[in-house]
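Quick heads-up: it's one chain on its own, the form predicted alone, in structure tokens.
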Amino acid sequence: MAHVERFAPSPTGPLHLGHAFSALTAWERAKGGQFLLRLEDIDTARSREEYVQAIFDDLHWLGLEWPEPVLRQSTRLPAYRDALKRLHDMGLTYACTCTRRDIAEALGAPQEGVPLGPDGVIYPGTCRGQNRQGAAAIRLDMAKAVTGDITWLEGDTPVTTSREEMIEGIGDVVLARKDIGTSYHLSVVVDDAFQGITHVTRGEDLRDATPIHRLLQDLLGLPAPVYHHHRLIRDENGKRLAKRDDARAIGKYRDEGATPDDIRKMVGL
């Protein structure tokens, strides 16, 4: 089977050194196979066309190439609705009307004392089993969805997350929000399968989301890629870079006269 990698940024800000490292790592790992670019632009309120063009410019400047046209998640909403309906028909989802304040009050604990999972505060299940109207979100009933341990491949190494950890340590994750119609977890799983992705290269900050994705792949009958979670590029204080770190934007370095080789050296390649 051909090796197919992807780099899937959100066009909500300029690409920074962390993006450069992730894209170049996926590109190198795809040598002899195929490298795809995908735009995860489901956050339509924050996505901007100028950032889309900047992504193309930055990646081309780094020496990366990919097939056209580029897949945009904003064009894939019917596919996400179909996947969500399948999970609904299986009795694995429920409507949730809780706000962040509702969740905090239900937990009855200060923010620093609440249990945290891959999506932040672990949902206490307030709306589970209820017939909520005007839902702000659709959640996965984790206890119903998981029937055993979840296993995925980190390179050649099998990694297992227990059913108990899925329920207690991850909880009922959001699969769709009213204003977007999907979520990162649902859309990334559906699109990886649609594009035939065999290997997913991404930052170690997304490692904890991987058992969620493996569960959804199993539930929806989708193939499971091999995962590689790489180190993060951090600032001088040890904090990982974010979109707000414009001072480390690839375009800024380029404008200041840096070369693609300079960028590679900056990120340790």
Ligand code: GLU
The other form holds:
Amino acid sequence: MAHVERFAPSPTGPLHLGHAFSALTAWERAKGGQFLLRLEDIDTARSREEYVQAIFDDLHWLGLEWPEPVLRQSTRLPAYRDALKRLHDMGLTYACTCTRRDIAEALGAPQEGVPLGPDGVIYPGTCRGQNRQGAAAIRLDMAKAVTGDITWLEGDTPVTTSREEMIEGIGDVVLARKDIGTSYHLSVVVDDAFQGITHVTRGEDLRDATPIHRLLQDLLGLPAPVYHHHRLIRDENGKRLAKRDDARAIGKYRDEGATPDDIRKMVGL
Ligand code: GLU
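Given the form predicted alone above, what does the protein look like in the form predicted together with ligand GLU?
Below: every chain and molecule of the assembly, starting with the one above.
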């Protein structure tokens, strides 16, 4: 089977050293196979065309190449809608009208120890089974959706998340927000399959989202890629680079005269 990797940045800011490491890692793992670029621009309020161009420029400068045209998630909304409808028709989704505040109140807004999952606070289930109108979000009914352990491959190693952990440690994740009609989880799963991605390389900050993706793949009858979650690039204080860390933008180093090899060294390649 051909080896197909992707790098899937969101054009919401300049690429920094963490992105460079992620893209170069995927690129190197794709040697002999194919490397694809995908723009995760479903968040139209934060995505900017200037960042799209900067992403192309930075990655080309680093020596990466990919087939054109690049897949943009903003053009894929009908595919996400179809996937959502399938899950709906399977009886696995429900409409949710909760605001962040409603959720905090339902949890009793304790001072400490609110349960956190990959998407933040684990939804307390207020709207489940309520047939809400005017919903702000569509959620996955995790207890209905997951019937057994979820397993994926981290390289050659099988990793398992139990059904109980899916329900209690992840909960009813959002599959679609009303304003954008989809979510990160739903679109990434639909598009990894659409693009024939066999190997997903991404940061270990996304590892906890992987069982959600594997579950959605199983429910939607999509193939399961092999995953590789790589180390994160940290600043001198050991803090991982934030989504927008302009001080470590690739473009900034380039303007200061750094070479692509300097960038490779900086990220430990
Ligand atoms: N678009 C995501 C990000 O920029 C990456 C998604 C993924 O690799 O699955 O963090």
